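One chain comes next, on its own, written as structure tokens: the form predicted alone.
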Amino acid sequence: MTPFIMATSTLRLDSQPVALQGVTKLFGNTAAVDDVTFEAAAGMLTTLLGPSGCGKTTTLRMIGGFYEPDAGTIHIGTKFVNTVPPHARSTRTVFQSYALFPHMTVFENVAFGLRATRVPRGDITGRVREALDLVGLGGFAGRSSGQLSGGQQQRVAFARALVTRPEVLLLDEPLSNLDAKLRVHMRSEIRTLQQDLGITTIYVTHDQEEAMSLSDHVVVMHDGHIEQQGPPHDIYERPATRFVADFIGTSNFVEATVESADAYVVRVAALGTTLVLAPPAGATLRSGEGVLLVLRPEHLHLEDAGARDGVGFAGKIASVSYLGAVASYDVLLDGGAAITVASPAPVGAALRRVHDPVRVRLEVDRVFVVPTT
């Protein structure tokens, strides 16, 4: 597949930050979006991540002007845009369906927005060719959009959005209609394109892997509100809630009781011992309070029974799954807790077997504390 041809382009787009403050959108008596506040920094890619029905697409449509918020403010740069219609905003949206005109050629599809805004005819040809070159479709101008593959149609949708030189690009699950392998390929190209153009981009997806690989900033949404936001690494390594820990990656949850806590450390009783851990950000814990410990499978280590290094717990293998580079083991600890451990699959050696006695060692500095709710 031809890549986006960025090496030959010197185009940089003027970009503006997008700021939402206390934004709410009601459908009847239901708040689809509830008091949402975040900023998409200029020139960066911000992802709205969450399951279906969490409010992420509704939020994107308010930024694009397709819905008007019932409360709160939306600014693009310094401009208040709550009531500004879509065509008058400096945004362009790439929809999940691509929304191409099947009776038009690729050139006509890309040129449509320029003609609608009365760009001089003499400028249209050059700008359309520039946009098609950007997305690797320089030789496709005369083709019918109905003759294109899904990946090519997506590229035309990108070219049509970029040809108007917007300050903000809005992407509504643009890869959902592609097969798994092509999705991986295209998300890398989207990231390259976004960085090379320097355009503020807000990307909606339910796919955590897309969000982690593409984003400068991730906004995790659930039931219309924001659960957590920050750089991808922080979201994964320091989940603030059970929902985030469960939705992003794979987690084991272990019940624990707070013995003591201050601003620097929290001591919890769990798995028959006391663990000294970092406190959760933004939460005040009290002695006797129940909390959950988040243990990522890749932060646990499977050792032979009887090993003594570090903090560990005895148990037996309950099941084994071979996943190629990784072997996943379900372990039943002697205290009754069941946890999953991900270990590099051995090369030239047998996997551990069901009922084998083992020891699970924790990386204590990578055990996270979250509230029970």
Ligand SMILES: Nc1ncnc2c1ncn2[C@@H]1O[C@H](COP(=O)(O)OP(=O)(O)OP(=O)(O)O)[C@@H](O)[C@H]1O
The other form holds:
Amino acid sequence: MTPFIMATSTLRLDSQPVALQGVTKLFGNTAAVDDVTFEAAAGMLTTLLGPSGCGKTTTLRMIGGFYEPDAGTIHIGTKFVNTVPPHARSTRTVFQSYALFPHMTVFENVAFGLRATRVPRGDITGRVREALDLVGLGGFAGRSSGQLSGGQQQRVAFARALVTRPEVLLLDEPLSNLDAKLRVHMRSEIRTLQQDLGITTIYVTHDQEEAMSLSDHVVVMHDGHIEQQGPPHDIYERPATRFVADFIGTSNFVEATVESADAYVVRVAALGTTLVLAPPAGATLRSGEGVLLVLRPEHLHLEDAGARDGVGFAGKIASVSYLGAVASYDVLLDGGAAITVASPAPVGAALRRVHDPVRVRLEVDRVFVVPTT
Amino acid sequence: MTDHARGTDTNAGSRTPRGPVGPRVPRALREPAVAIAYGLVLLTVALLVIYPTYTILIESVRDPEGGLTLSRYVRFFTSTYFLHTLYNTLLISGIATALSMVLGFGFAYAITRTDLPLKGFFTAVVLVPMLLPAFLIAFALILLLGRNGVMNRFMYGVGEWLGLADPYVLQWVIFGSHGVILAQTLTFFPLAFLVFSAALSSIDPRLEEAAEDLGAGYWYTLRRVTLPLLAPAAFSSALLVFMFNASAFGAPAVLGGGRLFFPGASMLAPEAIIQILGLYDWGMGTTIAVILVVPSLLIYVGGEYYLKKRSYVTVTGTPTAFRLGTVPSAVKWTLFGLCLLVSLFILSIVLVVVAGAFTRTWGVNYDLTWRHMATALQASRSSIINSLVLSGGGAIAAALFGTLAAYLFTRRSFRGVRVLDFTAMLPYALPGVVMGLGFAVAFGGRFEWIVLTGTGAIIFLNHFIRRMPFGLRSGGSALKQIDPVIEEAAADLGARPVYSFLRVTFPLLRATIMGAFVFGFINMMTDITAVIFLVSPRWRLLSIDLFNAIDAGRLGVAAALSVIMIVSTFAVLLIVWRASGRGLDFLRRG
Ligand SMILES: Nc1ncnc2c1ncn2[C@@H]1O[C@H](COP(=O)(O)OP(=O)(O)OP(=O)(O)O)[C@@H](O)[C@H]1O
Ligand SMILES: [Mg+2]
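Since the structure above is the form predicted alone, I would like to see how the form predicted in complex with the named molecule looks, so please show that one next.
Let's see the whole complex now, leading with the same chain.
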């Protein structure tokens, strides 16, 4: 696989932030996008992450100009763009299906945006060559677009978007048509390219791993609205809602009742004991309120039965799955709750077996409290 | 909330109110080029579709003093003569439609579902009638089965040889209802064939396989699975064929005489023409036209509606091949016999016309001669040129305009566009008599507004508007096959609508546009029912000259003109075909 060649000399871009404020899009009477507010900072990669049908594509299409919001505002830089048609915007999209023009060669595809915007004829060849070199397709200019593999088509789509020096790059699940291995490879190439060019990028995906590894800022969407947004580690470590905790990574949920809460600590009753935890950001809890505790499998530790340090619960192993680097255990706690624990698979030693009695220890500072409402 | 969420607070004031209140001007129309194109379409439709239809309606209820009257409608529905015209039309059209459906289905089934020999030959021959004017088939039938037709001459000889008292008894003379029915069936069954073969090959073969897998035999599967799946397509194409039959002019004019089911009376379309061109009764002519319009419209609307509701034909995108050869051989060879017979008959039609063109006196003296050809070329030279120029220009305009309209209606659509689409499709559903008469009334001296009578423009515009729906429909369905994301990509890359249309959409639709041109051109060359009202001594047409020659009984010259028509049509198509590769390329490169 040819890597992207880093030749960013004339592809310098004038990146702009994109700001959405209260943006809503209705199809019929249902809101596909509902009161969405976020900003994609200049030069950064922002991901719209969420399950199928949550409104990611619709949001992206409003930024690209293909839909007009029914409410709210979209700004690119300081420019109000709600009603600006796509051809007059400084955004460029890499479509999920790539949308290469089937009747044109690779060269003509990449040159299209330059010709359409009347770039002087003399500049076109040089810029197209440069863009093709950038994506490692220097030798493919004369090919017809039908004679390319999926990965090559995608590179052409990138070159075609970047050659016009957009202020904002929009990517709609650009990797979903590639095989798993190529996907991981292209992911890092996209990130490197984006950072080298310093181009504001909005990236749509339903793959949380992709979002985590690529983004400066993640916007988690659900049913048309934003559940939570922030840097990847924030989203992962401090999920604000049950949906986010569930969607990002795997989580155990344990029901708990608030005994007392203040700005610094919250005491909850759970699993037959009282835990002292950090309160959730931005929510005030009242005594007696039901909450959920989020326990990441990798933040739980399996110990031999009888160990005593820290906070732990006794139980029996219900099932084991070996995943190579880690082993995942389902443990049935003595109190009746079932919980999944991931632990590094022992090298050379045997895994624990079903029915083995064990103790599950929590890292109390990594247990998150999520309001149930 | 993070920093990202703030930042834009200053814009909060410009938030538009929520709710489904759309912007007043449809978004599509905010592009000046798109708005202009829509304006053009609207103007065209208003002027060339709505206005002529409206004037026909008005003319039919206008009394000489300037008031309104329904007297002509009363006269039509109380006179035995006119009612017989209506009955003849219904009966003959019904029978011809049924026969067309049977033949069309037989051919389609044989070609798509069996491994019969000569399938390529059948496919080619079945399309021949589409290239011939309807009255040409009727004319060829005279050469074959008229009193002096080759077959009847031959049968007469057989009768004499057998020593029959009346040697004429073996003859089967084509004049009368049976002749009209035969001619119209031959003319219209290819249409049914096209519909059936498209529907048959788009049925998922797994459905029939599933039926067989569940234990159903051949006949049971055919009856309970295949035919019901075809029903919607069959029904709507039957309606269409019936409509074409009911508004046909050529065959009844050539073969009808006064010998139809209800003798003495003709059929509706020829009657309208008689009223106007023979009796100069514009009121009665337009009344009959309106009487033709109403069922045509009902049928068209009904067919479209029905098809939309119940189309089972699924385009799966992954065509699976049918297993040929599972059809019982009795069925297979019956179909083969049918196809062979019909194909040979069609071929003989072409043959007798060619033979007739070079034969001194058909049925009497079969000496080879160039006389008819020379006469035809000399007398009709300007007609030939007129036909080629007006049809060529009209077909180009119709194909391009239709495609543009299809693009607007599918890609730049907004609320209300469906009404425009429907109106633009009307010329397809409206009988030729109606469109021709409509133009004659609307652009003649009777409404002193735009007077085009006697010009080439009126013929050109009529050609154009009647065949524009081809481009509109085929362009529309081709556009449905092209993912709109391709055009979005063009806009995304900064291409304005016109640029995107010319460089992306248009090149992708090339084959479709060519198809619309070819179809349009053939139909314009062979048209007669509409243009019969529009020709003038200054602007004659080949098809009209041909019809007049047949009407005057000058069979040799008529045959020569037919050959000229067929040859020149093909020549043009061939040239266009050859040139189109390069011809359209310049649009891409600019
Ligand atoms: N043109 C449309 N007309 C009507 N409804 C639409 C249209 N486009 C999208 N929707 C609906 O809006 C909702 C959001 O769609 P959207 O395409 O934005 O989802 P998505 O998050 O991109 O999903 P996916 O991951 O499956 O692509 C869905 O419920 C969808 O059915
Ligand atoms: Mg999507």
